[in-house]
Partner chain sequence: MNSNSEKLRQTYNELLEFKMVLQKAGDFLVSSGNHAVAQETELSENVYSNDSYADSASLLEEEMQPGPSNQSGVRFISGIICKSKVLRFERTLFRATRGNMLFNQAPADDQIIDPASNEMVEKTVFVVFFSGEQARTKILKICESFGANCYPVPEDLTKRSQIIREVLSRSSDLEATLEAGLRHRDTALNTIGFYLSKWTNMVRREKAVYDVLNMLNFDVTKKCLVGEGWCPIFAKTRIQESLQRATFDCSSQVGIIFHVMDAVESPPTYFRTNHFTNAYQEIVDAYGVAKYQEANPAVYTIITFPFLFAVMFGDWGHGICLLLGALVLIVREKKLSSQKLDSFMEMLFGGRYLLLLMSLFSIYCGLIYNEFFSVPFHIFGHSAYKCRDATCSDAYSVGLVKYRDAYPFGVDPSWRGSRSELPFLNSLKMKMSILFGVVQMNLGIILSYFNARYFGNSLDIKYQFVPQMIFLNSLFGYLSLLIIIKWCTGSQADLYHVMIYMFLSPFEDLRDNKLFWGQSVLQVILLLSAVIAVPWMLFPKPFILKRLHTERFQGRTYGILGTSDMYNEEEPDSARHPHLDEFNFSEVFVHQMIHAIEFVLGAVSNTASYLRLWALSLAHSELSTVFYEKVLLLAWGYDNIVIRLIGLAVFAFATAFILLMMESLSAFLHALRLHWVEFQNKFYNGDGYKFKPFSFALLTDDDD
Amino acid sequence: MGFLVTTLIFIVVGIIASLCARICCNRGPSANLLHLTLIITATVCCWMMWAIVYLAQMKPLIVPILNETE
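Would you pass me the chain only, in the form predicted on its own?
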């Protein structure tokens, strides 16, 4: 549930940021495309970083080693 909700939050933030850039920084077609590309790239990279950290906690690679005496 947490993964889906946070993914939707990242999508909504990316859409809002894209609309704000389109409204506030309207300098021509090439500048608009550059701003949109940068916003989408930043949103996807932030989501991927969060997703990797989130999923790495579900099944960690390092497992505690128990001693024979315990």
Contents of the next structure:
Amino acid sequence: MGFLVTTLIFIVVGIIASLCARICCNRGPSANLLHLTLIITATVCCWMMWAIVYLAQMKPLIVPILNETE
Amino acid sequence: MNSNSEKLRQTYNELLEFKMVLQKAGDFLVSSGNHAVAQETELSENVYSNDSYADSASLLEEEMQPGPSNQSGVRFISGIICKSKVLRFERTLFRATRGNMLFNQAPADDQIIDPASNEMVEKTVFVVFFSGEQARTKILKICESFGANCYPVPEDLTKRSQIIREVLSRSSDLEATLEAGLRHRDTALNTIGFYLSKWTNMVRREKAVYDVLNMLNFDVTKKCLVGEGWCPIFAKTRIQESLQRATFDCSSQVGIIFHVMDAVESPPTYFRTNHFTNAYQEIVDAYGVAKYQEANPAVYTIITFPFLFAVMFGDWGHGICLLLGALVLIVREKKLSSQKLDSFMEMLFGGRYLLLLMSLFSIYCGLIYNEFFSVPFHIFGHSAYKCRDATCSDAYSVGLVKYRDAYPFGVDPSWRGSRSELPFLNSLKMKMSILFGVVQMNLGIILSYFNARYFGNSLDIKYQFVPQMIFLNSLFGYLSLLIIIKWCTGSQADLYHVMIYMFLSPFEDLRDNKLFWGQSVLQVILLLSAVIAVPWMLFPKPFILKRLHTERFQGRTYGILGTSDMYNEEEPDSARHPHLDEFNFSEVFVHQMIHAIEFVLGAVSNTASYLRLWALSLAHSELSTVFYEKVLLLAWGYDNIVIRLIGLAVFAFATAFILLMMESLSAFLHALRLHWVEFQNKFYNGDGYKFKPFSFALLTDDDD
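Give me the form predicted in complex with the partner chain now, not the form predicted on its own.
Let's see the whole complex now, leading with the same chain.
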């Protein structure tokens, strides 16, 4: 799956999570804002981690060279 | 009751000692009479003492006259002394009397409670034979100094037995009395024990109330107390209601007056936390409590702290172990919160939600690094690499070849165990650390913008936030951009070379290191912006502050005669500067210079500091590999079941103690440092103080 598709999947998962949080724990405006902040931060962190590792492997400069013992 | 029982016990002890002395000393003295008389004494005597001192006794017989009354001749002192002191006692007596004494001793049968130390000690009965009045006084003094108790033993056998009987009856009486006394004390203590906790609680509450009352002041009429305090705005109506209720309940004539006043000093900081957010707020507060109404970094810390921990810890097998631990703590939350835990468990329990998030993110990062106790799995499809041909002949020299798209989620499993694994992973993780670092530092600077906007400090926005953003992003933001472009295009450019020569020779041609069109021009522009940004954050602010200050106090050079009323209309902070020379320009300038230099140098050092994400992640992965390959696989290679079990046990212990505990603590600490220093020094003041309301519920915690 390509880079863009998976990025869209991350965005969709983030939106669904924030909607769930809004539905399940609707506890006043400041608490809602906190939950939204947490979910956005978590989504961005996780997406960045995945994106970095994916981009690094898209056009690698070196390839795996197996070990003799294997 | 206690003092009485003390006296009784002492008397009882003395009686016991007297009885022992009588028994043993009788042995020594009985040889002065004839053997027939000896048979009359109690047969339970230790016969050995007669035999061992038979020689000395016979000497005695020769010396002593057959009658018991030899006042002017050899006399004796009998007593009892601690066994440990007997040797020194004997030697001291020997030296004091110049050898003119005879010392007999025998160990006592039972142990006696020493009244001073309240434990059972062994005692020895002794008899000292001597002659002369001077020797007597000397010996008595020595006995006293050694703490030996002397008891008079009559020489006459009948008298002795009479006294023995008396002593026995008295001691049995005393025993009965003592036992009754003990029983009485036990019942008294039991009845008190029911009420003890209630009484202690009540006393503690009264004490706390008096502590608070001490902080209040009498007003002019000395008839009522006045106090000042802080309360949250949302609680104002509730406080007024409770005050009315209190007035009503204690039916006092005068109502309690609750009056809101303006404060000169800064209010305390109060963040309302629940079980979940409490741990994060505490770790932020450990660095410094936020200034009143400043942005709270704990909001972002809730996610970024476990995330950075996970970047350094990434292994989904270990993550699952941590998750199990966290779930155990959370499920038994109610039970554990009511117990009294020791300090280590208390810390673990307090951080249970921290542990939960850390473990969840560790599982995620472990899936990305593709490490399950350092073993990779093909969970997300096939690897992107395969042998060049069917024989795989050059897999060991040239390597595999990439024949399809990149592995969809995480690090390709073909890398594990290959010779080029470390160069690839090192490059990946170092660049990842730089990217995360630049993003987190930018977040910090943006938070400082929001702080400045909230406090209406446009000076900070224009002359601090903007140049800081420009400086950081034109250097390290550009580096991040280069990293991403290099990954996307697969170029062979050397980024070290690009960055260094951007400074050294910016107008030189890039040749092989050209990543995109217009790179040289962009580099020159960025370099110029960074160079301009430094004096931009250094110079304007102090001069503008000085100008503002002189404008504000322009008309006030003619001295302000001490009426404080004039300053009540102004804002609180300027009321504190009645004199012109309060604004110390050189101080402000030096402060700004330090701030600017700290930022500029810190930009390089903080970015490099984020490389610890790479370092710890590498260490964790290597440790994990070593334990797996050199312990578990090695042990599993043998057919013997015992060796396999031993290998498994060693692997389990090593994983639990070194990887789970030590590495967790290490990653925790480094993630915390990254937050406290690299993230928070971009925006956090942290010089507030915490709001500590009076609470009965917290009393028990404080006292413990």
